[in-house]
Every structure is written in C-alpha cells, then in structure tokens.
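Only one chain comes next, encoded as structure tokens, the form predicted on its own.
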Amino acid sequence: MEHTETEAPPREPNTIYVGKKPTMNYVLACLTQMNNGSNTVTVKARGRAISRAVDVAQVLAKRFATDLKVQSISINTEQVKSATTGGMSNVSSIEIKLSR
C-alpha cells in the first residue's frame, strides 16, 4: 500500500514552534513547559522566524531561567512546496535545545 501524501510528523511535547507572534509569547510558552516538570525544551523555527527563535533562547537563558544552558543548535534546509508557484523552494530552519 503506497502513501502518496506526506504527513506532517507528530509534534513533540517539549517543542515550541516559533512563528509570527511576539517573542515574549514564546518565552512564556517555554517557561510554562519548564515549570511543568520538563528539564529540556526545544525551540524550532523556519525562514524569517529564525531570528525570533534565537531571541527567545537568549531571553530565556539570560533573563528568566538563568540555569538554562544551550545544549545544541542545529541548522538545516528544508524543501517546501511553494503556495504561489507550486514549485519547490528551500527554507532554512533552526532547532535550539535548551536544558537545565
């Protein structure tokens, strides 16, 4: 049985996906995750939201949860189907793992 449509991978519970909202919304989401007993949180973003994801990680580590350390940072390029042209385009992505 072939599956032609690609399904989105399931979202991990300790992952915060950064988009267009203000930086502090994502900082609060990360703090909530940490206060609920999680020792690690992952901040992910693509495209123009990458700079906001870096801001989230820095505000968390420097201001709110000073015991947090950046465990790893991984960058990648993902191919995404363009909504306007229908072709494939490359989009940069970042994943920042923070832990206590």
The other form holds:
There are 2 protein chains.
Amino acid sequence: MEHTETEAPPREPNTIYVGKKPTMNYVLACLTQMNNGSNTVTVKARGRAISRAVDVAQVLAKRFATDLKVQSISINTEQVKSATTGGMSNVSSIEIKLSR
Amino acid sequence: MEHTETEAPPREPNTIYVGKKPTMNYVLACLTQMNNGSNTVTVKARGRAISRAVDVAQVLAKRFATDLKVQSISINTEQVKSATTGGMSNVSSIEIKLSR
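Could the form predicted together with another copy of the chain be given as well, to go with the form predicted on its own?
To see the whole picture, the full complex is given below, headed by that same chain.
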C-alpha cells in the first residue's frame, strides 16, 4: 500500500462509492482499482444511486472486465439524518462484490 | 390458482414488477401475495426502478413481514428497443427473491 498517493483514500479498501456522477466515472474507478493489482472490487450505493451501482457492475462485467464475476450482492437499510427536517429517515443501500 | 379473478395475472407467478408507482403500492402487492398463501415473493425491476425495488424489499422485510428474508439477489442486463431512436439499448435489471 502506497501512502504517498495524492488521491483521497476510499473509506474502505477496494470499495467504490457510487453517487450522482455519470456511470462511466465509476466504471473507470473500478478498472483503475483492478489495474492496481486488486482481484476484487466492491461497488456500494444508497438511495437513488442504487440503480447506477447496478449499471456500473453490469457495464464492468459485461464490457470492460469480462473476467469479473458478481460474487455477492447484499441490500440493507441505513439510517440517515434528513437535511430538511433534522429527523432520522431510512435509506436503502446495496453492496455488489465483484471478483476475478 | 383461481382463474376467475378480475385482476390481470402477473407475467410470472409470485412476481411483483416494480415501476414508477409509489413504493407502498408494491409493498401492498407483495403482502397480498403472501396473504394468499404464498411463502415466496419475487420483486423485479429495470433501470431507475431498481432503487425502488430495493426499497420495496427492505420495507417489506423490516417492517411489514419481518418473517420474510432475502433469499437471493441477482442482477442482469436486458436489451430493450429505444422509443426515440428505435435502436437497441441495454438496461440493468434486478431480481430479489424473498421467502419465509
């Protein structure tokens, strides 16, 4: 592990958090991960980004890294603090593990 | 199986197709399924409805039918004909199987 990299480290190793950016940004992030010698990559997302996370996993495994296979998928519920009301609300999350 | 029901039958038995309606509509459809004696229900969705399908599964298993467990989750890519260009495009899909 190189600690001199200038990029911000992910919150968990080998994990790509999918948000609102275009799908290909995250596909590229996953490919970079794999090219750095990792044999696994985990794609995570919450709320409406879940659809995009599935897209990322599919584009990756079907087009750019066909040796990658979906190893496991899990869904969960996370509690987040609402920005508007300040109360807690539930948001669904997904975690897709891919490996070769 | 009763064939005298007035509701349109689902394309596959025990399967709820999640679309653009509010999440609770689909949760209710799943609960109806379970109350009709089924021990399993499959939630399917494509494209942006995938996030909602995960919501449906989570709301169902965590709040309304806590004896239900996620049995398997699979993701796939389907080819659909684009309404605008007439060409084929890929869309991600998800299938969440729940059982008690």
